[in-house]
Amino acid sequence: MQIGTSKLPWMGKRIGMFGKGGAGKSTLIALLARALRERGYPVCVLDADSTNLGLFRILGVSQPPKPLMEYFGGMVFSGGAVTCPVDDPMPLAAAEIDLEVLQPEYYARSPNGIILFIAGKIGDQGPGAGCDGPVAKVARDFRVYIHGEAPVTLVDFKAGFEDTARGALTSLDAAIVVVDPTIASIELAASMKQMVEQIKADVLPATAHLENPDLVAWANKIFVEASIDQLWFVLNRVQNAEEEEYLRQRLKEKGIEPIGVIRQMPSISYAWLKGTPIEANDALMEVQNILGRLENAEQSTGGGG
């Protein structure tokens, strides 16, 4: 379904995907990217998971692009220019880029037009290369424009809570937490809810480790000016109605109402095993339904939350 971009309520949004390891973040990123393309959106996916190497295959891209970490000068731990946002919260220089002037080796395009960027990986950095905080800074600050217009950008963050604590949420318009049938996922969902509530309430970040007052000021500024407005939760890998009901009840106790549920499907597991695009029509239909509800909510509230 192709419609004018002026009628697309998610145009220009930056949406982050979070969850525990194995919850299905990358699966939902791939399904959501495809659903958005089918609705007429220009879509970019920013792979900011420093250890997952398979997302490009699931998107139907034959070869991964060079990481943006190289474009921005490399990690500070290897003598490069990109620092960890915890130690240096200052924004990454020249992080807003027009696709038309970016060297083509730094992005790839899937057969259905999804544009893929890779923030950086740590597997090729060698022993003792340091943490992957610089990857989180690229994910936080990178912006791309296509013919002067901001696409929808989906950011696949690393598993767990670490990038959230590094301030990755501050540059997003919305975040989606993928909850699989584990107690760890339920607890992570509750922690994400609390973190977003604190950011929206202008709670300042921890800065006791920063000796430079300018860096303290930057850290505070980034959190106070955070753009995140929405937090959604999607159940994934659910096997039956009893499991779904239990998950919903436990999340309700924490003030969380999921916006949708994706069932456990062998075809999704096979896609990850084979490194091929996901072919799961039921899952794609559910993601389309979720997207439709969210678009309607966006239009009815005028973008507010």
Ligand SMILES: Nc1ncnc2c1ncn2[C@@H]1O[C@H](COP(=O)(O)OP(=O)(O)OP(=O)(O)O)[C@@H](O)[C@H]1O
Second form
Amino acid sequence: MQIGTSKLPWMGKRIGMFGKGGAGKSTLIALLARALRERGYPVCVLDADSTNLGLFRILGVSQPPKPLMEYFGGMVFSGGAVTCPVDDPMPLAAAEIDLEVLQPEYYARSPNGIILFIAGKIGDQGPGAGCDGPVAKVARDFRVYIHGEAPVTLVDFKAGFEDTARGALTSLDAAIVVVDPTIASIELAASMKQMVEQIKADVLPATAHLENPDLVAWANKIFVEASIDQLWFVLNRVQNAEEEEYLRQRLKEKGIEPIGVIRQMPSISYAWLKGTPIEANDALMEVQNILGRLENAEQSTGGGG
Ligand SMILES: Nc1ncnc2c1ncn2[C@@H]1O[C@H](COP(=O)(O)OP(=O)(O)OP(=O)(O)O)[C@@H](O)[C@H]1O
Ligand SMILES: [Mg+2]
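Go ahead and give the structure of the form predicted together with the named molecule, now that the form predicted on its own is out.
Complete assembly follows, chain above in first position.
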């Protein structure tokens, strides 16, 4: 039931998922992708976690696609073309791709029509593979078009702050931070907020290590031209009202108000244990509600398009 995509306020957006290890990034990617499909969006998921392997199963994909890293010629550390964005901020060449011309081994389609890409995994690079910065560059720069239109792209980042420090936020329209009930998650949420505020205020990135002035100029340009304008926080794995209240209070002290809460649910941990799609209707309904509220906010502020 595809409705006219021009009426969908999130069309074309690139949205990144962040949070500490195990907070629930991939869970929320799967739920949000499904909620977006149900609303009629063409949806792409870019698995940009260089280490974890399980996302394809949770999306109901039987065979993971080949990593885009191979499409782009491999990592610089193994003699390939893809560099780390910290050493080389230059955009990845020819990273905007029409799905119709991409070889089908580089993507997979889930039964409900979610298109999955994998940026790259360092586990398949052998021992001493270098660093996973090149994976962050693919995540930063890869853009896909389907029949000439940009879908919604959800990017599942690696845990923690590293990809953010490498500039992953600069090519996103919005980011979501998943906050589980830990002090580490609360602190990461505050750091992400500060980082987005700094990017919006045109604070320049670290470039003292770059000797070539052209590279310094590129790094600065990428940060100054960054279009990220939304940062949302979702609580996950919350066990009871007391825990939720505590989390909300601590986040409020840091100027953060979550847009939704997903409870700790056996059906979610069971899905991850078995490697099957999540059958948690409460969680899906909450994500649908969050999406509805955000879409309305988008339409009333006239943002995006
Ligand atoms: N709401 C929930 N209820 C129950 N279990 C959950 C919930 N959310 C996540 N989990 C459990 O926590 C684990 C981590 O979740 P998930 O893989 O989504 O986190 P992640 O942030 O993507 O982790 P990683 O940093 O390892 O990529 C899952 O294996 C699942 O068992
Ligand atoms: Mg994950």
